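The chain that follows stands alone, in the form predicted on its own, written as structure tokens.
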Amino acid sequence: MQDISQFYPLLNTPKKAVITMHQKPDGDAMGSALGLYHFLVALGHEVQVISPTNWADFLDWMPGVKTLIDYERNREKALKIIEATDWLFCLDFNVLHRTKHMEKPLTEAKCVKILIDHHEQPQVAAFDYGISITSKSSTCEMVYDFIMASGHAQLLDTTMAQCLYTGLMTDTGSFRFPATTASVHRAIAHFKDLGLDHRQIHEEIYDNFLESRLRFIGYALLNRMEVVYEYNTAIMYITHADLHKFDIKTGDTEGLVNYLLTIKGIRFGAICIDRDEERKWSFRSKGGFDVNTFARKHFEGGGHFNASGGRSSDSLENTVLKFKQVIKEYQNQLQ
């Protein structure tokens, strides 16, 4: 994989480009994809963003979202576009299998592939150009850096800024997490100088849910949370019946795991959700406990040092039981 700087001169020649991200895209995945989309369009390229799956309703306000193709719903159309593209930008994921059913066509695509990501252990052999910096707050910050370094920084406008601010905000926990560096605030200052209204974005992301979600959160905290003070750990599990009872949709469980870390003394929070095809884990930690390594070792996952995800093909009951067994190995680290 060549350094991303080697790709900059190619931006001057109009091409067909596809931008994609991980399945069930969050604010950073969607924000970085749409931010890059508007930038490449401004340069005169023919661009299509393809999401591997659907996305949360609270992202539907984002400029350009109506142009997206949902691969699972429009597979034939998406495959034709991928086959004809010159460039494939892969944002906010480190390995191709994180695109779910898109993995095979992306692997087989003959185009130039470009990675922009901040997760650990990228699949570098799969890409022609790329950049992977785990210390970066978000992929949105990296797309901002890409635009600034490309030689076309003058094209940055409030439309791109809206998209990129979304990922900066969500992936830093509204600028709370350690990855909120000075460069994050410098980027935001740039966006504000352009005229960005950050208040609107916060409201669209955080104040845009149905009543049922709030009732679901209360139910989950009361009935599905266990606190294991011996290991300074809190765990929550959500059953398939719970999802149906409260009509939970994509994005409604976003951020739920963070509630666990608000408990005094808790250093490790984990939530397991019983999805149709598998059990999905989210892990969060404070301080020096590495949930990326934990997820990779025990739950076929990975991510960042203090925030990662995993999966299990086992039943909800058995995978939660496994979690309770393996945390015993980390008692010293968690104390």
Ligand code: 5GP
Second form
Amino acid sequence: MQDISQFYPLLNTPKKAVITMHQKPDGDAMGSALGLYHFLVALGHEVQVISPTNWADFLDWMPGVKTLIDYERNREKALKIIEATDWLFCLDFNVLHRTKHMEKPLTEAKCVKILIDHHEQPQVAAFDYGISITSKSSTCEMVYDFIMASGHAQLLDTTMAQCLYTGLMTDTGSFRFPATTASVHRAIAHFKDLGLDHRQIHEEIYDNFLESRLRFIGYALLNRMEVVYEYNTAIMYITHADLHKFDIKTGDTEGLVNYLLTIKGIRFGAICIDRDEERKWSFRSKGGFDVNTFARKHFEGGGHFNASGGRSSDSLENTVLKFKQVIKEYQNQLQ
Ligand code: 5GP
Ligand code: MN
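What's the form predicted together with ligand 5GP like, now that we've got the form predicted on its own?
Following is the full complex, with the preceding chain placed first.
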């Protein structure tokens, strides 16, 4: 993988570009993809964003979202575009299997592949150009840096700023996680100078749910949470029936895991959701407990030091039992 700076000169010749991100894109994946989309369009390229799966309703306000292709719903059209593209940008993930059913076509695609990402342990051999910085707050911050260093910084506008602000806000937990550096605040100041209305974005993302989702959270906190003080760990599990009962959709469970860390003394929060094809874990920690390594070692996952995810194909009950067994190995680290 060559350094991303080697790619900047290529931006001057109009090309076909595909931008993709991890399955079930969150605010950072969607924001970085759309921010880059508007920048490449402004440079005169022909650009298509393809999401591996659907996404949460609270991202549907984002500028350009209506142009997206959902690979699971429109596979044939997406495959034709992937086959014809010159460039493939991979944002907010670093191993191709995180694009679910797109892994094979993306692996086989003959185009130039470019990585922009902040997760641990990138699959660098899969990319021609790229940048991977795990200390970065968000992929949106990295797309901002890309635009600033590309030689076309003057093209940054409020539309791009809206997209990039979204991921900067969501991936930093509204600017409170340790990766919220001075350069994050400088980027936001730049967006404000361009005229960005940040209040509108906050409302679109955080104040846009149905009543049933709030009742679901209350139900889950009351009935589905266990606190293991011995290991300073809190666990939550959500059954398939729970999801059905409250009509829970993509994105409705996002952020639920963060409640676990609000309990005094809790250093490790884990939530397991019984999805159709798999049991999906979200892990969060405070301080020195490395949930990226934990997810890789025990639950086929990965991510960041303090925020990661994983999966299991076993039953919900067995998956949660396994979790309770394996945390015993970490008693020293968790105390
Ligand atoms: P979340 O819990 O919000 O789904 O994910 C937390 C972080 O871990 C995100 O940065 C996400 O991209 C990453 N992540 C979630 N699930 C997986 C997974 O199965 N594999 C890897 N490598 N990363 C994941
Ligand atoms: Mn991210």
